[in-house]
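Consider the single chain below, provided in structure tokens and representing the form predicted on its own.
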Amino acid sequence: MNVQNAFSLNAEAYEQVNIIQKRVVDELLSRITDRPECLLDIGCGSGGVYRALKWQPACFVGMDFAEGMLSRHPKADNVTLLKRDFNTQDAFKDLDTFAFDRIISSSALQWADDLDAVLANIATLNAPVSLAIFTANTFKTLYQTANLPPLLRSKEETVRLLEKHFQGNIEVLEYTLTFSSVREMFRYMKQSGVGAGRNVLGYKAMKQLMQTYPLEYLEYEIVLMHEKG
């Protein structure tokens, strides 16, 4: 199964357990000072930043490419949405008749086939970025029991390529998240979207790591990115 499809077909059930990614959302917002009248929300999903606003901004873009998510996302005057894939060039191709205020994309870019690349393309839209980027220490003992290689990008990588593109305030946010039992940690992980869909483990090999699996929690790590406006 892709990503896109994954993501659409988990659509319902992400809305109710992504819980890190709305404390992701909340942490971003927070250091948004002002009002930012036209926003742009790169990887939107359902709408957990517009959800989470503030205010009302005049102008709200959306760009996600999963269908499933875009239907649940809030529908109003104010909203545009587009069903695009940022990892592709004409994603960004008409952006620039917009004047965003700001550039907002929270648990997606994690998932860019070439994360320079996709930079250098929301760089080209000249406007102050709040970006939260997932990094490989997402899941670090899970893949390390299981001795599989991290699917994300290290945090090293992650804050070079940000230093690169963007000249703002850099912060690295670490939390964990404690389950009852390791099935329903598993369970949690198919459904959140951290991993996407994507199926690195055969049967046995799962059953296994969830048998040999040493903690009762998971740990997430986000690499956050603000330019002041």
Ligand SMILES: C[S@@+](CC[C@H](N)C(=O)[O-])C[C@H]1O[C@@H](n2cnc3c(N)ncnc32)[C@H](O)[C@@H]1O
Second form
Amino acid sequence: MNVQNAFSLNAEAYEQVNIIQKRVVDELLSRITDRPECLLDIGCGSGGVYRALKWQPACFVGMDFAEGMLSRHPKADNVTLLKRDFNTQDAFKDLDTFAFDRIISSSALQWADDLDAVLANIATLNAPVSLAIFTANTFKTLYQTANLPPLLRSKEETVRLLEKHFQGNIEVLEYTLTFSSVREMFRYMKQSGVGAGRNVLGYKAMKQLMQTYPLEYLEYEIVLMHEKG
Ligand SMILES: C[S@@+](CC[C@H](N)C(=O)[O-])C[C@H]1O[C@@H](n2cnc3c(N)ncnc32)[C@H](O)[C@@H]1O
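The form predicted on its own done, now the form predicted in complex with this ligand:
Below: every chain and molecule of the assembly, starting with the one above.
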């Protein structure tokens, strides 16, 4: 395993939120060179993966449990959107009828309740995977400063589970996202929903965190697994 792509991005250079997720999608897709015809996108959201595809697949199946995200996903004859929770066995049970050429999941599987079980379900579909999963060093200094445990699984645990189920190449992506002020940084975090609803700090503790956070950037760590087709 090697650490690749330690990018430093400047938040102010972009208008939109979710800069990192977009970057991760581009990284993931750049490793897919064979233009697979039938794709499954797990945790497809509002279509980050679909919009970034450089080819038009004959069949694209997007799965997400959030209606609000699916309603913003591009619709087309080749697109099937399934409102399903990937934490349930049922989400996968009839998917083998599609005969996927590749399974993609970008910035979603870190929210798996039992990643081992979800990866086992994905493996039953017998298609090569391209998966990007955020890990515990995401917001590392922020959590340390706030005396909070990390929200996500460690890199080591994520890699262990990926290697248990798949045979692809593993890479670790590290990003920093720089802001002109800590206030800007916290505003961005609120907008982008990166804490996934984690709101464990009260007003006072949050104010103190803003005063003591020692960096002008946020840290992100993502494990990427890509299997050859
Ligand atoms: C950060 S977004 C990423 C969206 C898209 N893959 C992208 O990269 O632009 C994570 C997505 O995972 C979905 N998600 C989280 N937990 C899920 C679950 N248990 N089942 C299905 N979707 C889930 C969320 O609803 C959200 O749309």
